[in-house]
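Given as structure tokens, the chain that follows is alone and in the form predicted on its own.
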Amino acid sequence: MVSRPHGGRLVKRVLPRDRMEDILRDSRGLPQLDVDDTIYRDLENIGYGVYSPLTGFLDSVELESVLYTMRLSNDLPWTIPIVLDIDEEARRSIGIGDTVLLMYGGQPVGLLMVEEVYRYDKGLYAEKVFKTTDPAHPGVARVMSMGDYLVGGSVEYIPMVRDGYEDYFLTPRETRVLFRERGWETVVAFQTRNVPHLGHEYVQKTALTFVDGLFINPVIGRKKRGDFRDEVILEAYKTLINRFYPRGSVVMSIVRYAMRYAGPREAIHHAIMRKNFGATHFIVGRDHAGVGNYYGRYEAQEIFSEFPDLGITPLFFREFFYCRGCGGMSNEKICPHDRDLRIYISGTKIRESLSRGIVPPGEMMRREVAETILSFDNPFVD
């Protein structure tokens, strides 16, 4: 049986086709608002129910419930605030009970039903959020960049936005219709912002022995220079799953998401994602939605103790090397040798290789992974 969403019940708030016409008629009597990437992408997955139970922006009770207990007020484990922010500006022109009309990119995208606006600490968000409030930090650096006021109230998302990538895409009520299908009980979801290398196949696989199928959720949306573009990762997944996966034994979903690099805090959201995609199992290793040295090695992991009612069971993994003594791929916990025996994975010289158009070791990445990613012109973001 896959996972029952968290919360219970499978958030939808997805404006009806008949509904939408009416409303963007009618459109021009509404205040409209314009977000940012961020909130869009925020905006997607509670209309989506990925982020089920929220049916909106958190308010200034919940925002406090999630700053200092990591859950909502009814206790319901939740670690990452999903808020959208305003300025000054904006704040004089709505107010408690309007319905306005969220924008991005010029287009419609979703309705905000207001239930509240209220300042909030940012330094106290940030040190809460991520441990720091170091503007250095990613996370620190936007949350310091955003409006003084908070809005909270329940959407309803407009799909009018289209970024060429919709046929990778599946809901969480699809997938876990997939996965009924495919009868698999049990689904162990892996997130990925990369493409992949022996220590991410060699955990999926590892992972994969244990459950009936495996959930691949890449993390479709902007990037920094020098990332892999985004259908750069998917071809090279689908290289590695077409060759040298069991037929069969894997689905692959993008999720459209905004990384918050908030280690240990994220770890938990990331989970609760992929709950509500179905999946019973969910992959955390090293440094888990870490930046920086800002978190241990494994405070990801770590934190999982403190939510045993999370509703998913997470899977830790140490990092995964080639190990000459060995033979074979290897990680710290089963490998008897010594250091200068084991070549461990760096993505800087995956990327500096792939850069120079070379093929990485063998003990790094696949051939036919690899030839992929360079049968790109440019397989980097500038």
The other form holds:
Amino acid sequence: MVSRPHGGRLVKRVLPRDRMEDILRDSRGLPQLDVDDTIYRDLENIGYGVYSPLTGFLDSVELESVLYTMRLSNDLPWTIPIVLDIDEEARRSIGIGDTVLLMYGGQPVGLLMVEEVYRYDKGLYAEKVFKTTDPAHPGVARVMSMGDYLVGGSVEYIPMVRDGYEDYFLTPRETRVLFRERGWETVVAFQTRNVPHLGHEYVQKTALTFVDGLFINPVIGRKKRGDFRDEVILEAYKTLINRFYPRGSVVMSIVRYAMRYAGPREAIHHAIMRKNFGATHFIVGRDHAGVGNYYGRYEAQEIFSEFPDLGITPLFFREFFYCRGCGGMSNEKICPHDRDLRIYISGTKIRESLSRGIVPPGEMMRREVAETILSFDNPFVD
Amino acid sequence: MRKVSIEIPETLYRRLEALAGRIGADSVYELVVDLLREGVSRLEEDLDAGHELSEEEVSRIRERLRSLGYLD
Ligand SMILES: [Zn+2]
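Please could you give me the other form, the form predicted together with its partner chain, since above is the form predicted on its own?
Whole complex next, starting from this chain.
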């Protein structure tokens, strides 16, 4: 059996097609709110049940519970606030009980039933979620730039905006049917925002050795300049899977999500999302969802001990490297050799090499994967 | 009776304790057994009612998975 959804039920809050036309025809009378990229993606994840059991944006009681206890008020683990912020001007235009049309890039993307509008303490929010109030932390910076009010209320997602990745996206309902059809009882999920190097491959294959299936779940979304473009990541993975993974043991599909860089708290959130997709295991590596030096190397692994009731099993990995002493890929837990016999895989080196059009060393990245990446005119975000 | 030992979050335990006091249950143990009995029946009902997906939904999903190459 694949995982039970978080909280027991897979949420579905997607506006049915027949109602969509009515709503859009009558929508001119509704108050409207523009939402940013993060909220738009959260909306989709609420809609399809990736965030089950959430049916909308947190109210003040739930936010406080999440901030202080890392749980919803019903005690279910939940570590990242899913909130919708508005400024003073927007606050004056909506009232409790209103249905608001949520807009993204000029298109309607959801309906919000306003249940509460409330103020919140940004400093406290940042300190609790990110363990810092340093504005240089990208997650903190976003919180500080948010409006002064939050709106709590349930939503209905309107799947209207197209980004070209529709054929790569499976909803939790779809992945659950797929895993069942494949006869997988145990599924390990891997979250990624990067092109695959040998370290990723060995982590995935080590995990796959003990379970029925591997679910590779790249996060598509806003990226920094110099990051690999989303289509490059997907193509690189396709090459790796087609050439080097057993057919029938791997599923790759995307999730649209804006990273918070909340390290340990976000690792729990990532695990919950994958549990809702049906995964039974989740890979957590070094500095998962971290940024800069805000979190300890393995803090995102340690936090799982506080959630024995999470309902998905974390698999903790140390970094893989190539070791001349071992004569192959190895990691700190299994290799007895000196550091100077090891070739550590460096994302920076790989990026540097690829940006000059050169295939990185074979101990770091497979040639076939590198060639796929180099087949793009510019694999990087400008 | 069968004896089992499980780990539960500290916060949940504290709530159980408080609740046991308020409703006059003799112990957290007694309350937990009651709650489990209730929860198990509810889950069984859900499963019997086929709560998850209708046959029609499943076949629509299968078709999409096939068209995208996820299923043969
Ligand atoms: Zn070694």
